[in-house]
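Have a look below at one chain only, the form predicted on its own, in C-alpha cells format.
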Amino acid sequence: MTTSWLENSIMARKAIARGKQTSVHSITEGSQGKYHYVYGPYAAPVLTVDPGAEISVETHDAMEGRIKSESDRPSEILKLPFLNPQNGPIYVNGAVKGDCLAVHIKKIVPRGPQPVGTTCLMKEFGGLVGTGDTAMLNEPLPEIVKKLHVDAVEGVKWNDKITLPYEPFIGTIGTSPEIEAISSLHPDYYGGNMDLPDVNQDSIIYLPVHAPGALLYLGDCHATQGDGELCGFAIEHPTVTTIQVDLIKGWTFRWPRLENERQIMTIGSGRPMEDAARIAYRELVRWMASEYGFDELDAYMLLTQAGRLRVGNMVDPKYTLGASISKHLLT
C-alpha cells in the first residue's frame, strides 16, 4: 500500500484532524469489562477521545471464547442472541447527529493461545439450512467445530494440504442508533454485523452519526471469509485491532460508505438480497451524482457497466452487500 491514497482520502481532505494521529489509547479486556451484544445509546462509554485518536482494541471472537474444543456442541454452549460481543462504545468528542465518523482500520493481528481460530456448524444456522425464519422439515445438519491455527504471516491452516491466506477484517462495526437498542447480530443503516471482507486493514469506513459522541462499537473480527459467510461462521478469532477515528462535520448520508486505495463503496443491508443490492447501488449512484459531478442517470448507466457487487453475509437477519466503483473512473 502506498501512503499517497491516505493523504488524498476523504478523511484527510474533510475530517477535523485531516487523518492525522493526535493521541494514542487502548481498550483491553480488563478496561472493557462487560462486552456488549446490543448497539444503542444506553451503555456508558468505555473511552472518550478527540478526533484523530488511535485506539488499539482487544476484541473477542464471535463466541466470546466459549467454544474451546472440537468436541464442544455449539447449540448447547451458544445462546442466541448472545453472539458477536462488541467493544465500546467509544465516545468521540464533537460528534452530533448529521456528522460522519471516519474509522481508518490500521492493523488487525491475532491474539491468544493457538489454535486461535474457530469455525463451526450449528443447528438451524447458516445459508444452506432451514432456520426458524426459513422453516423446513429437514433434520438439522450435524454440529461440527473446527479449531484452526491462525498466524498473521503463515496464514490459516485448514488442514495438512490447505493453508488459507490471513485476510483479516472487522465483521461487526457501527455507530449507535439514535434511540433503538439493536442486536449485534443485525446489520443496518448504522453498520453492525455486515461481515463484509472489504472492511479490512488499510480501508476507511464512513459511518453516519445518530447519537451524541457517535458511540462506536466494534468486534467479531474474522481471519478470512468467503463471500456470503455461507455456514454462518467465518474463521472467528480474537484480535488486537488498531483503528484511528476522525470526524467529518455535516457530511450526512443514510448508509455506511467505504474507501480504500482502489475504490469507493456503499453498503446496504436488507431482505431479500435484491433489496440490499438496490440500497447499495442507489446510494452509490447518489454519491457519484452529489460529489463526483455525474448526472444521476449517467451514473446509473455507468454502474451497469462498471459497478462491482460484494456479498458480505447471506445468513444474518438481514443480508449485506457492498456496491463499488473504481476510483480511476471518478476522476
The other form holds:
4 protein chains.
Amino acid sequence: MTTSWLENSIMARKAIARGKQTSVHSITEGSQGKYHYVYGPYAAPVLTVDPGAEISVETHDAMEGRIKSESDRPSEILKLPFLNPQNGPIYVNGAVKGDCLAVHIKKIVPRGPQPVGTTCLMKEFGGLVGTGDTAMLNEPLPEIVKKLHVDAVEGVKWNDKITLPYEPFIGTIGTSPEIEAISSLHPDYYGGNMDLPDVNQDSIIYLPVHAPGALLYLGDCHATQGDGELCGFAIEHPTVTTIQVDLIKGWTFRWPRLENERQIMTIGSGRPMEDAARIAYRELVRWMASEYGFDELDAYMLLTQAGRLRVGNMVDPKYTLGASISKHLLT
Amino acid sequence: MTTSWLENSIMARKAIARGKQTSVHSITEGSQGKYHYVYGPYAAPVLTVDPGAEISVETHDAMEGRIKSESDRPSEILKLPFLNPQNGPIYVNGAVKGDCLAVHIKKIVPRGPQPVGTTCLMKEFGGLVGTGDTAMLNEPLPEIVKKLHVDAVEGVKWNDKITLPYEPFIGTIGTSPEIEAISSLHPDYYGGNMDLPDVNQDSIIYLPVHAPGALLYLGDCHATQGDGELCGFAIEHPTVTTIQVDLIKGWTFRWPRLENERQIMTIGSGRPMEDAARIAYRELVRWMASEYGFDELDAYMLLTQAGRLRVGNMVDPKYTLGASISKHLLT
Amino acid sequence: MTTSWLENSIMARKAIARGKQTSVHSITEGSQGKYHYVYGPYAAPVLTVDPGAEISVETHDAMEGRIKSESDRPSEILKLPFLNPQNGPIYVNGAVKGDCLAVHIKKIVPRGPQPVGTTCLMKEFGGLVGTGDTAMLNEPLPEIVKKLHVDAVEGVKWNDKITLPYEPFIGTIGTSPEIEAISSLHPDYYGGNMDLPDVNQDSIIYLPVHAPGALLYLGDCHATQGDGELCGFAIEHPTVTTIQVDLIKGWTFRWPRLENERQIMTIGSGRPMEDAARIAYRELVRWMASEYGFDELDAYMLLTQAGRLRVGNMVDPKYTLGASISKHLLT
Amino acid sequence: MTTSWLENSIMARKAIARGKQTSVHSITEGSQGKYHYVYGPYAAPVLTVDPGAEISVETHDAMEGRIKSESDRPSEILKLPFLNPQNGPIYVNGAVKGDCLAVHIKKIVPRGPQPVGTTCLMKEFGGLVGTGDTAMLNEPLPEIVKKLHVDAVEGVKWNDKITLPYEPFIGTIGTSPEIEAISSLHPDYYGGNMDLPDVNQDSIIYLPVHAPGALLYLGDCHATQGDGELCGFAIEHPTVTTIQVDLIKGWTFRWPRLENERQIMTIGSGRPMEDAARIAYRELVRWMASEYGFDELDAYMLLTQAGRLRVGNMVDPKYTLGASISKHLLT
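To complete the pair, please output the form predicted in complex with a further copy of the same chain; the form predicted on its own was given just before.
Every component of the complex follows; first up is the chain already shown.
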C-alpha cells in the first residue's frame, strides 16, 4: 500500500506513470559490468526502462571495495579519477532535455560480508585539512582506516560504547549533462556527489533532464553521515538500493529538487559555501513562486523566518546545501 | 525546581555559584538609559553582580523601535553605526581574562504593544542580494516592512493562513573584547550578533572573558527565525529576557560554546561560510578531546558520522554556524 | 633567429624537439569542421603531429561569431552549453599521462572583417552582478553589445577618445582530462578557460598530459583584457594563432605552468578566489623547491617579499590567478 | 619644487591647503609615548594640526621591535591583541564626518640599528597554512625568524645571492571609525592594515572621515613586499615616515582611494577574496561615474578591458585588493 503523502506527491500528480510501479528490473554487479567514474552521455546504457519502472541496484561503496583492511593506506590504493564508481546509466524512454526525472527512493539495504562499512582519513582530503583546492604547506594528517559492522536493524557499530542508527541515503545520484562528462566526485546542477542525507528512503528526488533518456547514474550509499561529511568519508558501504523512476514532461528547472512527507527542498552546490546556500534558497523562492502562489519577495521573507538549511558536504569539489520549507506552510 | 539536565550541566559542575540563583536584578529601559552599539570595554557598566545573579533585561528590537509602520522605509530610518542596540554592559565580579562566563537563558517574553514583531527588506542587505560586502551593480530590491502580532502562546501571525510558533532566542549576546569595541552587528570570537536560534530558552551559553568583569552585553531577540536569517531581519521584537550568570574560573577557549539538554555546540563565525564551519567543527573536536577523552582524530571521524551543523546567519559581516553533537555520544 | 631567452627556456632544455620547429601545419575553419565545447577525450583529433610542430589555427571568438550587431541580445543568442568553441583536439605523438606538453605561443593576429572585436553585458554573468552561482534576487542589468575595430598595429578602438593597445592572448587552452569532458567555459588543472593575459605571444605554457596524445584544445583569443575580465567579455575576436608544440617526457605536475622572458608562473583556478591564489603560490613553492634548489619554507618566505599575483578572471566557474617570480631571483 | 602630477592631483585641486605644506611637525617615539593597537575614537590625540601639516613619524615595526634574534619564537613573544603598534591619533582641525582626509606620503626611510628588517613564520598565520579563521587540524609549520640588513639605497639583503630593491610603503594607515575601535591587524572601510604596496612614496591616499578630527593612525611600514604578503610578514622595519595631511570638505565615499602619477585606485577589503575585488571595482566604477563623466555600465565594460588589480594581502582578517585604471584613460 502506498502511503498517503506519496499519493499526493508531485510525482503522483504530474508524472507519466503517476508514481505507480509499471515494471520491475535489477542491475547486479554482473549486469552492470564496468562501473563509471563520470556523469556523461558517452557511456552505453546498462538498462532501458519506461516511466514507472522499479529498479534494484547493486551499488559499490565509494572505494569500490578496495579498502579491505584497517592497515590499508587510502592514498596508495585510491587513484584519481577512478573513484566513486557509479551504476548506470539507465535510459528512461521518452525523457528529453527540459523534462524532469523523478526518482522515488524505496529501500536501501547493506550488501556483502561484514564489516560492510568503511570510513577513513585520506591525505589532503577532508573539511579540516589542507587539500588540493585549499592548498596548504602543512604536513598532512596520518591516514586511518576504520572498518565497521553495519546492519539495517542493529545500526552502525562505531566502537564498544557507541552505536549509530542506520540512516542510509544515496550519496551520489544524477542525470547526465548534455555534452559534459563530469567526475562522479563532483556535485552540480544535474545532481552527482551531493552527499545530502535527505536523499534517503521514502523521499523523491527530481532531477532535470539534459540528455536523451535522462541517463540516470547512482552509487555511493552511506549508512549514516553527519552534516558536512566532515573528514570526507561517511560510513561507506555497498548496498542493494531500490528506486522507482518516473517522468514529468516539460517541468524545467536548474537544480535538483526533493520532496518527502514533511517538506520540499532545493539543492545547491557551489563554492564558497554561501554560494551553495544562495543557489538553494533562490531555487526555493522560485519554486514557491511558480507553483505555490507566493510573491517572490514574500517567499524570501517567509523563508527568513521558517526556512531550513542542511549542509550535505563541505568536502567535495563543490559544497552542497539543501534549503527546505515545511509543506504545511505552502498550502 | 531545576530540571535534571541543568543539575548536570557544566555550569552546575564547574561554576562558582554551581548554577544556583544567588540574587535577583533587573535592567529596565530606564535603568539602562543609553543603549550601546559596540561590544567594548569603553562603556560604564549599568549593573554589577556576583556569579549566580538572575537578571531580567528589557531589550529593544534591533531597530530600536524606530520602524513603526509598514509604510516606513528602513534605509531612511536606520543609520549605521547606530543599529542593534544592546543592553549592558553587566560587570560580573571576579571575572578576568581567561575565565568563562556562563549565561543560562531562563525566559524570553515579548514586551510592548502589538504589533510587537517587525521584519523588513532593506536596500543592500540580505542573503540573496548584492550588499556592501558582496558589491554588485544590480538595482536593489524594493524595501518592504511587515509588522506582526507576536504572542508567546499564540505565536507569530504571518498572515491569515500562516502562524509560526513562538521560538524566541537572543540574537546578539557576548562579552567585551579586551581593547576592541566592535559593532553590535558583528559576530566574532566573543559572541555578538550570531543570530543562532540555539541561543534560546533553557540553554546555557559559555563565553570567553577578555576584559575585567566580563562586561556582558545582550539584545536583538527574535520571536522566530529560519536557518540563515535569509533577508537579514528575523521577527525582531522587544522583550523581557531573563538570564542567570555564573563564572567558571580558568576555563579558556577561543569561541562561544553552548549546552542544552540534548547536545553541546561550538559556535564559529567567519567568511567565507566554510571558514565558520571549520572553526565550529575544530572547536568541537578540541572540546571532545580536552573534556570527553576523545582522541582528536577519532573525534574528527565521529563528527563525520554524527555531527550537526546549524546555519545561524548568512547575512552578517561574518556568517555564524553552530556545530554540535548529541550528549549521549559523549559518555 | 630565436631570441636568447627561448634558447634557455625549459622547453629548449628538456623537450624532445628542443623547441625547434620540425614541421608546419594549419587548422582552418574548414579543416576544423565542428568546433568543440568540452575539453575531453571523446572527440576525434583534427590533426596529429610530432613534437616540434608549428600549427597555425583559425580560432573563432567566444560567441562563435553569432553576436553580429550592437542590437543583438546575448542571452537570446548564446545558449549553454554551446559556448566558447574550441579548435582541436590536436594529437601529439608520444604524449602519455605523466608527460608535459609545452606550447610556445608564437603569434596572434586578428582575422575577418571589421569590426572584428566584440564585448558585451549578458544577463546573470559578470563580476559585479548576481549570477547562476552567486544567486541573487536583484533584477539583471540591461544587455549591451559593443562591436569594435581591432587592428594588430593600431590597437582596439574603444571610442573616439580611447584606443587600447592590441595585447592579444589565448583565453582558453589546455589538454584533455583523462576521462572527464569539461565545458570549455571552465578553467581547471588541465588549463581551459583561464583568461589569463600572460598566456600571450612569446610565452610558453606547460600543460600536464592526462590522455594519450595530450589532445590539445585552444580558442577564445582576446585582443586585450583587464585583470579579472570584469564583465565577463574581454575584447573577443577571431584570430589566426600560431603555436609550436613540444613534449617533455616525465615532467609531472598538477597545474599549468608558464614561462616568458622575465618570469616563471604557476596558474591556479578555484573558488573562493583565495583558493586559486593558494593553489598558484603552493605550486610555485614546489617548483622553486624541485627545480631551483630552494628549501620550501625559504621559497615561501621569499615569495612573501617578491612574488607577484595576476588575476586572470573573476567571472568563470572557477577564478584563475597566476603567481610568478622573476627569473633573476632563481639563479 | 612640487612635481607636476601633484599640482594636478585631486588634493591640489580640492583640499583646503591645496596640497601646500603649511606647517611642520614630528612624532617621535618619545612624543608618541604609548602606541596603539586599535583604530578608534577612545584614545587622546598625540598631535593636533591644521590641513597642510607635514608630519614626520617614528614608526615601530609590526612586532614593536620585540623579535630581536633569529632564535626567537614569534608565537611566544607576540600576543594578541597587542600587535601592530600604531602612531597617532593625529587630530586634523576641521575634519568632520563626511569629509575626506588626504594623506600625501612623502618619504619613508629605515630607522635604527642593523639588521633593521625582520620577517618570520608564525604558527597558524599566513596564506598557505591553516589559521584561526581557516581552521585546520594539521600540525603548524615550524617557526622561523629572519633578520635582514635594509638600506634605502642598497636595498634588502635577502641572502648572499639575492638583494631586493627597497620599495617601502605604509602597511597600516587609516582614520578612526565613528564609535568602533578595531584591531590594527584589520583592514576595512576606514583603511587599517591593508598591506598594499601602492601606499608608497609619492602617492596620496584619500580616507573617509568618520570621527571629529579624522584621528589618523599609521604604522607597520614594509621595506618591500610581494603581492599577497604570503607568509604574513613582509620585510617589517621601523622607519621615519613623512606625510602631509590635507582636508577635502564634503567628499564622501565608502572605501579608501589612492592616486599617484599614473593611476587612480580604489581599495576594498573583504572575505572571500572575490568580495574584496568586487568592492574595489564597484568603488572604481562609481568614482569614474561621479567624477569623470562615465556612464556606470560603460565604466564597467572599460574596466573589463583596462582595469588592474593588485592583491595587497591574503593573510589579514580581511583580504585587501586595489583596483585601478590609468589616468590617461580618464580624460
